[in-house]
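In structure tokens, the next block holds one chain alone, the form predicted on its own.
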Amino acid sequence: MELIPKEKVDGTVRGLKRKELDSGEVLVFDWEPKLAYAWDDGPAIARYLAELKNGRIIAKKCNKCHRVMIPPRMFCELCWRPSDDWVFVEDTGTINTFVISNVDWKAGRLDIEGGVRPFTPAVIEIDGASRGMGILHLIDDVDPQKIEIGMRVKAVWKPPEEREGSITDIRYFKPVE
């Protein structure tokens, strides 16, 4: 799709036509711009992730409102002030939500006949941090359908030379037996 842009005439804007831009009454340049995008993940997310390499979850603790915060944070959005203690929570959690998928990342539709697995992204509030604090993450070795809100889970890790200090470094989450 080609985008005409627009000039002002007289005060008011009209687009442009084609034969304005092809006869070069208009000045036309080709630009791409080289654009580096990189985000900065700040002490909190830093620190988190550097754990989550470690095969360790941690958290951050408001001693205000005594509220433990996963993924942590510097400041508590309840009492608005700095967040406390770092503290370390369990690899274990429930279900808070769940979706079974039959749509993979890139929104294509999976082959579930032809035996591909649904994705199934869960909410998982993780033991040790404060009610309702939690993180996505996916729920596997479990026949889908079984998946149940309240199922307890616990992560399991890529081994210690694979990670790469990123939520990926847990694999997943499987129900407790």
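Positions refer to the first chain, counted from 1. Keep in mind that this is a model prediction, so the values were computed, not measured. Between two forms, the rigid core is the largest collection of C-alphas that superpose within 1.5 Å. What changes on going to the form predicted in complex with its partner chain:
- With the core superposed, K34 shows a C-alpha displacement of at least 2 Å between the two forms.
- In a rigid-core overlay of the protein, D22 has its C-alpha displaced by at least 2 Å between the two forms.
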Contents of the next structure:
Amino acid sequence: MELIPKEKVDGTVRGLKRKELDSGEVLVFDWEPKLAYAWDDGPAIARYLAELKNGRIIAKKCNKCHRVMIPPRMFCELCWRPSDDWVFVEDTGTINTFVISNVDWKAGRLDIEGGVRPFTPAVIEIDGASRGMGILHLIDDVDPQKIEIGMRVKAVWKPPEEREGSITDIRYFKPVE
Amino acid sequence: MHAHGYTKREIAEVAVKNKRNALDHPSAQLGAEITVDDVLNSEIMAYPVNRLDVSPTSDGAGAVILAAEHVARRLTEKPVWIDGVGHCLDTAYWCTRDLYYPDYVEVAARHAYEMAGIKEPDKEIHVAEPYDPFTYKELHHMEGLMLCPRGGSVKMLTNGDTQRDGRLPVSPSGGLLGVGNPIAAAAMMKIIEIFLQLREEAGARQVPGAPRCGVAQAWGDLMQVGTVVVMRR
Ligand SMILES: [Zn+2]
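Since the one above is the form predicted on its own, can you give the form predicted in complex with its partner chain too?
Then the entire complex follows, led off by the chain already shown.
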């Protein structure tokens, strides 16, 4: 079976012309994809998000390596076994790393010259979780140039009535003394 | 930068080296003669990363032919052998692991080196193509591949050791920074470069000294996957 006519392979392939599309010489059809999807949080992240709505951060412990893991997970990926107890941790932490981003999350340029504040996402090691256990969140209420690795920060929560069980129930983290 | 006090000026030298090397690569997208100041003065994307610290968006493809030993000997007088392969995945919770040192690359490298019988990678490997989608990743990966001690990659770079005519040429192809970053094909470009270097067919990119052993490495997914291939002639 010959899928592509030989003369096409031999170099007669060319761009289509507008006329060929308009005249119907080339078949054109419109299709609007319906790409509805649902996301299953799973038991660990579902509880994590539900507790954010309550204004609390919850983690999960592995009784073998004794790590307090955040985000919580139903298994310990280092010990390769189910994790154990749920534990509440603090809403304070320490900046592990950060960037001062002049592009947004869609890689579009922010109007920095026009006074838009750069995005300052950071990995924040949460107090009460094991060392090196961090979450990604935003830092705000501080001059971006003043942000440092090792800086102490605290969560700024949305008011309870605006929370919806999302990581954005924490608006951002801000420096504390 | 935080762990070892590397400066942006030092790290920028990776871009200068790789883009210059890429001038000699026939498929290169961003080969250029640039200076450290050009890198530092390029647009800030996400501090401390500037535009010229970043590889471009690319399209591309690469392929190699694998053959059994007896077939390879029949096909060519200069076969290149895959002597060691290693893969390692670290945890997918990327906020939960060391964001500087790539342990997973070291584990993958140890597997590949053991398979290839390499005990002292910094001496036994003659040419390296670590993954360099960003300037600093070439340095991280040189350390993960144990081509230098932890914290030793910048010294090697600024000494000139990683230049094409240096003690251990790194990314003589021009790397992802210079040739381009066609995701999923980029590491194949690196394997092809080692193949050409070992056959002494790399033309203007050829490293001197008739290299006998090379290593190529890929990085990806949630920044936790390391793949290492050791090749010999
Ligand atoms: Zn464990």
